[in-house]
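Next up: a single chain in structure tokens, the form predicted alone.
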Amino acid sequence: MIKQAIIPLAGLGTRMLPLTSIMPKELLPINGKPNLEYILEECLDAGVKQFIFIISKKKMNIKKYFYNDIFYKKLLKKKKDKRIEKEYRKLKKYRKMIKFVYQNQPKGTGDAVLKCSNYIKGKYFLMLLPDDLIIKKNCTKEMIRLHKQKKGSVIGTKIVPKKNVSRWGILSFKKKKKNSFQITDVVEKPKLKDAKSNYAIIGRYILPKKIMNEIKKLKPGQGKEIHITDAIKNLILKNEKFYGNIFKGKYLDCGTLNGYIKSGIEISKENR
């Protein structure tokens, strides 16, 4: 059973400026709750027991969010508020499950994952990107179910307009079934003429621990970063089985200002 989830949080969030000049994008509220907590809830509902947060020294507010005891204790001495007490208990519960790892240079998702190598206990682990929220259906649960069936790695995917493929990591595949397929290749942001499909990678992965060895061999790629997709590609070439999970939920992009605004509207509709 997969019990650990890596969540990369060290990015600067430049697409969300000016909001992210004072607050990490992962703590920006969506319908009264930080983006990050939606990710935690999805994982907990799927049986995850430990989170590894990858942050930088510039984003210590994320750690402070879970460890702000002095603030809460002073407040609760003055004001006995049941709602505040409940929120404080929830944060204390979360922090018992969180390990913080630091990535102080923006060297990509591959580099971020490699920094967690010593903390991964099982053969497989989850990685979730907090810019991508999926509501209505638990995508992590679906992926764990597919992983159990296939005994392999899993990547969350959805169809995107063909004209937009150059914005995404794109999957090639065979043996497509109703909601899944076997992945034969991964290409990061291909040109339209080079894209083998319009199934894009969404920020949900079940990866094998052995991917750490592949990451160590990589040289910086696009943007002089170490990309996790390059390590995945190399494992596929070595006949490691990867499967695409065509998730059933609704995808929300929280990584841009426009997407953030739309996400708040969609989630508020769900909670009416």
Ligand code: G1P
Given for the second form:
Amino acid sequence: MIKQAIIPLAGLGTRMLPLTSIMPKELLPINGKPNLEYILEECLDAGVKQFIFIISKKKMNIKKYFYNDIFYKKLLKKKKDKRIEKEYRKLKKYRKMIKFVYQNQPKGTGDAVLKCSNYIKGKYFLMLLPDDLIIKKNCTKEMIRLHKQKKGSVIGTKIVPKKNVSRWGILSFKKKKKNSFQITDVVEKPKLKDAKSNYAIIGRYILPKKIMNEIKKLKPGQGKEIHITDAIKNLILKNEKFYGNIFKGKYLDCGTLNGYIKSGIEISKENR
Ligand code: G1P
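Follow the form predicted alone with the form predicted together with ligand G1P, if you could.
Let's see the whole complex now, leading with the same chain.
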């Protein structure tokens, strides 16, 4: 059973400036709720019991969001407010499930995962990138189902327009079925002419604990960062089974300012 989810939160959020100059992008509200809470809800609904948040000293506000007790206690003493009480209870419930680890240099997703090495208990764990929001269907739940069936690692994927492939990690595959395929290769942000497909990684992963050893061997790749994509590629070369879960629900890319604005509009339409 997969019960742990890693959430890398140490990124600088430069694509979202000026909004992120003082506020972590994961706390920016989307239709009245921080981006991060959508991710937590997706995981809770899929049966996750523990979150490992990778933050940095610059992103301490994320911890504070869950640990602002003095503020809430004072406020609730003065003012009995049912809505605030409920929200505070929810934050306290979440924080019991969160472990914070630190990545003070933004050295990439691979490096972030490695920081969690000592805390991973099972053979597999989840990783969710909070720039990728998923609504309507639960991608994590679907992936856990596929993992149980195939007993291998799983990556959430979706077809993207061909001209945009260099924004994503792109998958090559064989034995494609309606909702899944076996992955034969993965390339981080390929040039259009080099892309083997337009199936993109959408920031949802079920990874084997043994990936930690692969990450340790990596040299910095694109943008001088250590990419999880490169560790996955090497594991596939060593015959580790990875499957693509073709996600058919609504996917929103909130990692850019434009995407963030669009996500707010889309989610408010859903909740109308
Ligand atoms: C990361 C991954 C990439 C994936 C993308 C999904 O890129 O490295 O493989 O397709 O998330 O959002 P980033 O968005 O950090 O540039």
